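Below sits a lone chain in structure tokens, taken as the form predicted alone.
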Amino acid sequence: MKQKSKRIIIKDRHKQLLSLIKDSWFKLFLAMLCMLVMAAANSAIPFLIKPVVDDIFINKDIAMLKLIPFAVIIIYFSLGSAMYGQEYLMNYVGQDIIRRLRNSLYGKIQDLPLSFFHKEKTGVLISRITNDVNIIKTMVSTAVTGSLRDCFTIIGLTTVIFYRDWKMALFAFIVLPVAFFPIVWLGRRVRKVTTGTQESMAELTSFLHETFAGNKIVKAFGMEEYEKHRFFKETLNLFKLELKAVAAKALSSPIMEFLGGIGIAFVIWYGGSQVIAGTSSPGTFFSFMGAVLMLYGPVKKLSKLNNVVQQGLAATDRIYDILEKESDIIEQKNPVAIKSGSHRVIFRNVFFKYDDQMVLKNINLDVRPGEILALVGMSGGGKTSLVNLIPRFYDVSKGAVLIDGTDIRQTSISSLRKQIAMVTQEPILFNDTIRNNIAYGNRNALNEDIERAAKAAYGYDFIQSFPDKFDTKIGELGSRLSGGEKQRICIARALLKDAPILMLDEATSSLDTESEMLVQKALENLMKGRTTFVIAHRLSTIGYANRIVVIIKGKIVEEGKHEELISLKKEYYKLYQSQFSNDKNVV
């Protein structure tokens, strides 16, 4: 039952895969034609192999000479513009589909969630999109155009040949059931091997992607002949499994060569017998002759074509089991829209499972509007994760999330993102100019709105220092850029969305006391007048918090004010007189 499943499974991608070439049916009806154009064209030339052998040489027909030569111009000429416009029409096609499916494949992969990005390695996922698409890319143009072309030529030719010689052509035609066979079972050797030669590929994407990302520890900690030894073995994999795909795809060429000759050397002596005898004039002997000879270029081409295809189809399997795969954030049919405006998050038994690890344990808060809550806590008990499910990022496993009395889950996910702004530890930046990077959340903003943002978050002065002010470029991940530059300007990103929810994971964390002091004076501006989740990692920093909430692995064991759980001496003044009586910075 699996087996059969599965079957329908992979007919029905390929089904989808043909309707995308549907959808170009009136460019691909004129390459057909070009192709028929082209089909005819070449069943000609051995047709006038007769009259140019019967009437021109032996009969010496002057009228046929003149005619011929003029013949076979017209025919060329047509076959090269025939040839022209089925390669452009093809290639047009084959983009075409391939810009769309790489737009789906992408627009897919945005609009999984967040737990899909922690299970799939970066590289993999850039590998589906290039590589694998690349590959589809080579079917549709190469494979496909090729394919119907052959076929018409083979119509064609054959025609010619069973309009010379019937019976010679049905033994000249024997040898192809024949070679059916072998050739269809390399085609599933093929395919079998380069799903796992795409999967290397991926593999060794994801590889450059890390090491070329995290050069710089590369370089700190020596480990470049480590990593040079770590790609060469992902680089012999891949030559391993190369090899094992030319090996079944090479085996194609010589059966067909093999059996053709076989069916060309029964030709020779059955023609030339018949020649002898006087029953065949040479001229029809070197007509079929010609025929056959042309006719096993197209037909060897589809043996390789096979395996052309058989690649395809294998990244289509893969492309699809992306395409295919389901969101667990699912959005309601009829989803409520959150209006604009203060808003009150509440926590209701909440609870939450990561794979199979429960993370958070029976959560309960009331968050008023315009509050700011500080969550602290040992690394890992759960800090990140609750304010995850607010934006949806995951859903609960048990209770619920509301805002302004509805649960969350029946809201639309776009009005509920509108709402919330974030502040990250890790400033993540795009390789644009700081004036769109700040612009990212609201891409209508006017100059002087950005400005301001950059202003309130106390960014404008080094913005200004650069040659190209707010058009400066800021490299990969904001590379040009200092740890407090960054945070900087994502805290003028959040100001400039102006969203009623903010949410602060660890912000200020990995900066230097200075750029701590800055960054810290930019968030009291970012935060007035919402309500603020701050995921605190220094202490010091959140004196400001109308409510301080203690998590120890995935439950809330304290809350209130910093003086009232200093009183109590529980979870909380441990945390507190580890970082200030020890002079620590762990939480």
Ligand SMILES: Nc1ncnc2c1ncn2[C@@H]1O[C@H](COP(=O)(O)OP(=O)(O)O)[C@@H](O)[C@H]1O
Given for the second form:
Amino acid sequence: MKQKSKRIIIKDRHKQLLSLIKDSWFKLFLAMLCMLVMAAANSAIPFLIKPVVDDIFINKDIAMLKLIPFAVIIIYFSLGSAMYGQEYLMNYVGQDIIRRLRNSLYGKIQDLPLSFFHKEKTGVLISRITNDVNIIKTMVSTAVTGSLRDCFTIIGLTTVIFYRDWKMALFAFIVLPVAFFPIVWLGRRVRKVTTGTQESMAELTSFLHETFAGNKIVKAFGMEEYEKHRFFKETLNLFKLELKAVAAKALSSPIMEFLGGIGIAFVIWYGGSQVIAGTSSPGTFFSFMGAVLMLYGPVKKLSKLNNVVQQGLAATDRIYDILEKESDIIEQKNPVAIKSGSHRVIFRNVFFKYDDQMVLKNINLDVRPGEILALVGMSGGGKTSLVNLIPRFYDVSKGAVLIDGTDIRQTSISSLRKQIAMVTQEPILFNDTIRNNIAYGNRNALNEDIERAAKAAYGYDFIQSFPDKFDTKIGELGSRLSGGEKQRICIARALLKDAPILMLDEATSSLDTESEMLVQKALENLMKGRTTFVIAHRLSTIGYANRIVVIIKGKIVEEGKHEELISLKKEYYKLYQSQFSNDKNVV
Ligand SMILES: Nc1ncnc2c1ncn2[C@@H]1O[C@H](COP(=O)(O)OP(=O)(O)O)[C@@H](O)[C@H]1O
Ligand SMILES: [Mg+2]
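Return the structure block for the form predicted together with the named molecule; the form predicted alone was the one displayed.
What follows is the whole complex; the chain from before opens it.
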């Protein structure tokens, strides 16, 4: 039963792929015409062998001597033109499919929730969009073209063969069904093995991505040789798998070759005896033989076609596995649009888990519009996870998060996210200019606004010190900036967004104490009138908070103002004490 439904899904996917091909029906139609011309031209050649042998060589017909070379030139000219047209058109269709598949894959992946990116390896996703899509292209442009062209040619040549001597033709064709079984079996094997190679290729891409992006650590820990060995192991694995695929693929040719040989041997024996007996002419024999020999190429190609198709279908499955992924962050049919303005955020009996373990347990919070809420606690307590629920990066496992009384699952995701400006724990920037990074999501921002945001984040001076100033490119993920510089650009980016809910996740942790104080001041100005969630690294920086919430192991254990919590002499006090004594040690 399960097997059956799986098969139906796979069929559906293949149908979808076919519908992609069908969209280019006119080009396909033209390509088909070209193929018909090619098939006709290819069949005309052996057909003409009979008049050449019988009329020119045996009967010495002068008219034919003039006519046939002329016909041959026309035939080859048509063959060439059709070949070009067919090649161009089919590649057009194939490349178009590549482009569209890549676009829909990228579009789909972009829209999938954050949890998807935490589960899938970046390299594997890259490999889907680069390698797998290419394999499908090969299937479409060589297999679809190949199969049609070869089928037409086979039909044309077969017609010639039967026309010349149908009895001999029937005998010669007996070998064909025998060839069918090994070819189908080999095709299956190729599919299985190439699935392995593609998976291994994806692993390799993933590995490359990681060890190049993290090369600093590789060098710092002297792990170059280790990583080289790991890479050599992967390539060896790939090498073995590729050879397995070759072993399966390469078998289909010799099988066809041998069976073809048997057919030809028979034709020579039978045809020769007919000519010797005088029941057939040499022209008929050579025409027949020519067609059989020419038939051999397209049949061989058709027998390899199964391999290409099997590889393509395996790639199709991997791609549709992603395309058919359902997002678990679902928007309602008629979502409530959140208007801009101050917002009240409520956590009501919120439980949350990533996998099995509850990371947040029964969180209840009511954050008034304009309130500044500080979240503190040891790392791993669940602070980042808690704020990630507000923009719906993840959905609660139980309970609800409400914004102005509306469950955020009822709201439109884009209007919700528009209300939130955030500085994430890891500064994430793109390989673009500083200006564009600050204006990310705000493409129409005025230069003066960008500069004002940079000034407020205490980034203006260091930006101005670069030769290209705001037009400085910052390298992949901001690799050319220091940690503190990156954080300040992230803060400027959040400032420019000017949203009513502000989330600062250890936003100033990479700054030195002095810059932290300065940036903190800027942030304090910014927080006014905004509902703010601050996750604080140093407790000394949250004096301005209206309320402090202590989160330990996913639970809110204490809540109140700084002095109240200190006088409680419990968790907050302990945290404060430990930082205080640490600071003293450092000084
Ligand atoms: N993407 C994730 N998948 C699975 N577990 C996670 C993920 N992110 C965080 N966790 C786990 O959730 C817990 C809380 O993490 P986090 O919210 O980042 O804590 P904090 O911000 O307080 O340091 C930790 O135990 C962490 O290991
Ligand atoms: Mg965190």
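For the two forms, the rigid core is made up of the largest set of C-alpha atoms that agree within 1.5 Å on superposition. What you see is a predicted model, and the numbers here were worked out from it, not measured in a lab. Numbering follows the first chain given and starts at 1.
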Classify Lys553 as shifted (yes) or not shifted (no) between the two forms, where shifted means its C-alpha moves by 2 Å or more with the rigid core superposed.
no
